[in-house]
Amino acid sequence: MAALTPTVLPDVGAPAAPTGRPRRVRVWRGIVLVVAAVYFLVPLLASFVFTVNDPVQGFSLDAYGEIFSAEGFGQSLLLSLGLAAATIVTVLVLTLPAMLAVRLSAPRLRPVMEILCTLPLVVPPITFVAGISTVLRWGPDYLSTTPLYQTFIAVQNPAFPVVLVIADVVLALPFVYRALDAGLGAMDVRTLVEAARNCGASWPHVMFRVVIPNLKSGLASASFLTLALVLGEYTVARLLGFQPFSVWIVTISGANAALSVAVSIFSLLLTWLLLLVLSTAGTRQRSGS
């Protein structure tokens, strides 16, 4: 008989030998986080000190008390939030069905759609707004006797400029496409759609009861990026002569510097709060599913 070699079983309770690599990774991660925190928080702290340091009274919160009573604050803020909501809805309604149709029926067109959706990244905003302003000037001049004349006038209504929604949709298209593409890539869309269709579900039912519930994280990311873009967009609105919140902040900066910085801090915190709400909603939906 062959000699049996005893097998020594490892001690389950014995701790693993430290390798040193995870600790090194944690140290570098901490260093990066500290540098990032200093980079973002030091300017914010300096801005806050500037707003509360009154040469006469010392520490004062008067600049923050003047925010809500400043002329044009509420109107410009509500306009920006309305533009953001309209842009999010419009870009999702245009992008999501098109991406589903390409994935299910024409996968060879995915490169073409990707190029079209990412094209706004290579167009300078100043060139983009120059083209929009040229079209807006050309329309009323040559279409004054047609029904389209009222359309050109309506999209430039200062109370709610639809032309800004159209421009923001184009600017947000690359970010929305990437967010939705990542979300659709993480799920088996074809299997889910075919199973729902075989069970007799209509296309609206498939969209709202099958696809969207499984794509909540991607939709939240797309809304997250679009909201941040619209609230911070300045070039297009300023050159077209409208006054959303970002343009209003620059407008009041010449009259009251402390108020302008206080409003900037307030808008930054408001944006963070709205983005946190969207991120939390997406996380809850992802964990629940």
Second form
Amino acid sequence: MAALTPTVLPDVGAPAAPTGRPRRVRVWRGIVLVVAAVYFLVPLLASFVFTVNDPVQGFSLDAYGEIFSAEGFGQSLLLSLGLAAATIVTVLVLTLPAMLAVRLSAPRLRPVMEILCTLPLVVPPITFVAGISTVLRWGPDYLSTTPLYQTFIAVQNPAFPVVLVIADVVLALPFVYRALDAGLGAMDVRTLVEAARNCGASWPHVMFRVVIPNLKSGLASASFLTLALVLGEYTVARLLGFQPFSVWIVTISGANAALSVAVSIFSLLLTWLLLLVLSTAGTRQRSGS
Amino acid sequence: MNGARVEFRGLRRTFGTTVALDGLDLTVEPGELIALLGPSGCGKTTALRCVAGFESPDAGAVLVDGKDITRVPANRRDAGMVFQSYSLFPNLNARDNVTFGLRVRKVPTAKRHARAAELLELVGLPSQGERYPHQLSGGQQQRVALARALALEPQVLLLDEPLSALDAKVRVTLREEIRRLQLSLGITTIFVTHDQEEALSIADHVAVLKDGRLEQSGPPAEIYDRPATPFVAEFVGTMNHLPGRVTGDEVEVAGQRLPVHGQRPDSPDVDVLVRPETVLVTPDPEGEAVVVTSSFRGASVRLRLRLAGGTEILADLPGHDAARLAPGEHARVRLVERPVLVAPRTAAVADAVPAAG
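Requested next: the structure of the form predicted in complex with its partner chain (the form predicted alone having been shown above).
After this comes the whole thing, all chains and molecules, with the earlier chain placed first.
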């Protein structure tokens, strides 16, 4: 749930509300909530009205019906979800052990790791994709029979472009790092790991039975952020010529304005739904173990 | 559960330029509770972590029952540990925490639960098995941690300041219970603490460490009564520093001549180390000493007196004796006739220095 809070509920005053002047605080809290709600909900409502308001028939949900029959919808959506799943797994498998190792045995490397993981934030995606495509286009003829060349071709398979997973992993690093760092900071990792080792647990056992169960909220918010990022990622996918969901929305919008807005609302609801599923799954497992 | 002999041999460990252990040699006899005592940074925790396998020494070895375990990974060592900070797994309830190690070893569930019940009973929490760590008090958490450390019937029990996060009353009860358990199980126990009272009250042996070296090791009474070095004297209990002058085998201090115990510095001008409870104070309007402050401690009263020469001295008296010694009253001060420790004169001789505790 934690990761959902900043997007959905800008409930600023609640945790720190002083008990001395509850009335004024409550008033301010209400004002902030209303302002935020207006800011978020008005565009949404406007979009919704636009999609259901047909100049001829009045109210109609046709635009939403069209989504599912539109060409390429299922394919691009599945591609995006597949990319998101692959990215989440890859980025977690890469960062979690690295962050644990740094925390446990090389705390002095922490700033280095932090800078490395934050770096993608300062590199604009356009620069990033220019670099990637330059590398992918580079392939002298004498290399055409080597595994390197084969790899270049394999990662660009339009059915499942691995190169997008790689790019998304890099783009997701700052968010995943922040989320996991907060999660690890909230528990006394060193002591817990040592206590588990002291009970005879091997390293994989420590990882799966101690670290991961106690890092659920951190892992969940890292996953949410990555999911949202991959579903919305446009620049890299578009410039490399692939068609995940975000690119498909833009493509379709040229032909049918109402449909494209309907798709946007649909994708928003879908993302929220996925986040909700992920977060409730996380909390339920914790309380029911 | 039978205790093992633990030996530290020339243990050395440095962190960058800091030397945590500088050739520590120490033997812990089977079934003994030894307290590693020292100020922070003296290497006591590092020594303990070397036994647990969380630190590997740069030189030297740790032997358990004659077997060198220095390079054995932490998860294959036979030592249960209780940590200073709360170390229970937050996602598991007390019972599952206790049986974590049994689960690692794939012990069947029924057997695990039976063992958990037995251990929780042992640490005085028979009905708390279903509770999660955040539902337990600090003292209860450390009891569960103790049960967890004992679950695998280890040869050695390692306690890394397990009581330092608890409040005073719980600390005293729990340390007595730890001692009772340790005696009934006969398990070799290494107890790290910076609290000298804790060390003296429950240990069979106290090892005082300073700068990564063993300063003195012996039974609590010996450490307290016959400290081998001024450092030990200073660290364990409270010590008065009185200016004195050595002549022959005796030292002249506060108008008395007392035999000297232990080493003598080269210079005849020395600090004489005297425990507050060996200072005898009698009310006497003609006396040269003046009571400066008096602090009531329940069973006893600690007086700070100014002697004729301006030196201040601390004295502990039974509470009822001190009624007539309010601040400003005159008194006579004598030292108990027994061998005293002397140290080279330090700069701050004028003050009686109350050491840790």
